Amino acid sequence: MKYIVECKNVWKVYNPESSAEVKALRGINMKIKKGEFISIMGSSGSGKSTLLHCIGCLDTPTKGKIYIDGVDVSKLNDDELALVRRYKIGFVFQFFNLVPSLTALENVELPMVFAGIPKNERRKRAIQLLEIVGLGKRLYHHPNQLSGGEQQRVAIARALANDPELILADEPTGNLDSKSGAEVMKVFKTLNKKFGKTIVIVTHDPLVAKTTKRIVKIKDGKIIGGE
């Protein structure tokens, strides 16, 4: 079975060798198979978001190695890391980070603009993605015309724009009521089951974690279960 993510003795230390030193990650070892649907669960300050950011090449480990689809990302330069983030990984955050002046359709198109995809092709794909997340009738709405749950589903569609195999979601239901949160988790479930996307969700919510197929528990920067 091929792993899409491998963490080998990953440490992240902020302000090393100072009185303000923080060991956010302490020797994390974890493997994620292609096509898995997992959650990383822990309380605030447990290191779960730091781990997700390191896996997503948004942050670099102080020590240890992370492999994305077999590639040791610690050996990549900034330009190479940017390409990994653009084509290998889709990000969904707690705060939707949509561009207010753009429609739902234009927000989903945006990553494809940066990837140099022709207008007709990106428009067609953006429409398809918004239909997949149940927003086929909201194409020309701006973020302020959408509910929180709808905005998050636009953000999920945007994360899929360049067809990444790995989706990383940091507290994707954190700003939503329970009904909207359940709808968002249903979308993730469909993306995993129907489209084979590998999905990793960081959460502190047991109900969200139970939606996934494997729960990795983290505490004080260490994995304490589900490794």
Given for the second form:
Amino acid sequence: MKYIVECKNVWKVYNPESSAEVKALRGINMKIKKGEFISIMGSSGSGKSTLLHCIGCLDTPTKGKIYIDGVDVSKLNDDELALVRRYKIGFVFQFFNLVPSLTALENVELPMVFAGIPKNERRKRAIQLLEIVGLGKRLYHHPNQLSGGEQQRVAIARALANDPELILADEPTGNLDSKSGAEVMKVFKTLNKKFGKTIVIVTHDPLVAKTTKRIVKIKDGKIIGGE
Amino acid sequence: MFEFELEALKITWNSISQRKLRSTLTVIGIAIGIAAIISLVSISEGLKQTITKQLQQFGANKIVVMPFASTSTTSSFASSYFTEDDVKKVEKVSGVELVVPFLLKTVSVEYKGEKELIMVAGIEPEKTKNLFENIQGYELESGSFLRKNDKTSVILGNAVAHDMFSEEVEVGDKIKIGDKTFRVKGILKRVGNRLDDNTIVVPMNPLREITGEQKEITMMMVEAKNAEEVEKVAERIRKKLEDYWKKGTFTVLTTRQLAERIKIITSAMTIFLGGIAAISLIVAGIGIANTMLMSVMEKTREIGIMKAIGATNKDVLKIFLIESILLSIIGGIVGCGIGILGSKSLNGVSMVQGGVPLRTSVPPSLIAFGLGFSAIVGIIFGLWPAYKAATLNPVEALRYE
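How about the form predicted together with its partner chain, since we already have the form predicted alone?
Then the entire complex follows, led off by the chain already shown.
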């Protein structure tokens, strides 16, 4: 399978056939090859986050098909979607979204807990991942004891926990200063180059987009360039 | 195998201990309910055992014959009675070893100028030794039992001698019952049963003279020759008396039958008291549901995160169910502790002054029931909040502030 993501005429309509109807996505066609490092750019309200949620199996399209690693996910039920998220996809969010009551190590372990990986193995891998993102000395810190950049790197380590092929990042630098943002982008670059991960970054920041190898532009729910 | 559940337990323990006040209040609710169940059930069970034990002391070969239907109220107790003829009939029934007829009356008793109304039991004097030592198993504290032809001696219940009058009554003292004067010949050891401790035993004939009751017999205590045959003997007595008495106007009960009747009453009491306690647990369960709903709301974002990183609906459901079960089981453990203390503190206490001391105990099965019940409350009242958490839309949950 050459493409990790394939979108075919994807529509997402909120509150269909009512006065509050919003057509967030209007017939998206897009293919992402395995090992690509791409950004989806657009202004706020352009539908870029909705697209990411649909690709990330957090949401299902109203119409059209999305294939993840060759599997049509637009027809899967809640539990099947959860399994795709668990094993195929790693998420990185703008606001880090770490569980505040857990340490950095435990946060990275969490996806492996859901995957039923034994404790020892889990711990070993989580430590490895935190070392890769440069936080080998911050294992037992809670999120509120970490800087924004550090939290985001924990989140990246967590996204890698079950070794997914696809990393989806929603404005990963949107809440960081430029230095931390640059560090985070460096980590993504390494993951793409060294570990061959497919990385999709949603952003409105041209500087971030420039770091990636391909830029897909989206406006009013339609792709207007880079597809 | 329970890798996930164990990990979930750790996560929920974290979240419970982070909200100490709310968790504590929820736990207290459950603890009160469980404590109430444990102590109330153990008290009523203790009561049942105390009564049963007393009846066992009484001996298995005893039969009580009463001149009223066992279902009737005490009002007929006074209006209906046996006569000496009935006693003779019962004495002739085969298998009967001994019949002790009683005449029970409440009479004014005077000691050193002080007057009290006291229950007086008229018994044929030669039967007192046999009755107390062999049938009842009571012992004398001082003095001796009555002898045949004793007409002016009495035996005092322990409380009559020590508590009833401002001055203690001793063996050899004179005491006035009705218009006759008697000498105290013996004092019984404390039995622990209000009725017996507060009774004076008087020879039958002098009591008849005092009360003017010439034929009346209040009840009969019958001893069977053979403990194995006691039911048969009771049946024979019943048959015999039916020749003279209308069916259902008298009662013949063996010790075992008496014990069974009392068991039915005390079991009903156990269920009733337990039921009241169970209601308090339902209230506590609603408290759990409330706490869990708040927890789900507060953790909406966390639920979104968990779903995003691969938690299935079932995983989320489990995590929240474990949280509510954990809360309720902690409550259950605390409640068991309080219940055991409550039950212990009532151990040895009498319901009425001078009554039989209550023996309460908390059997392991009751504790297991308490813990199990608390867990069930946790499951039932945690299910809906957990279901709500499990079915949250991940995108909306992640957006939740």
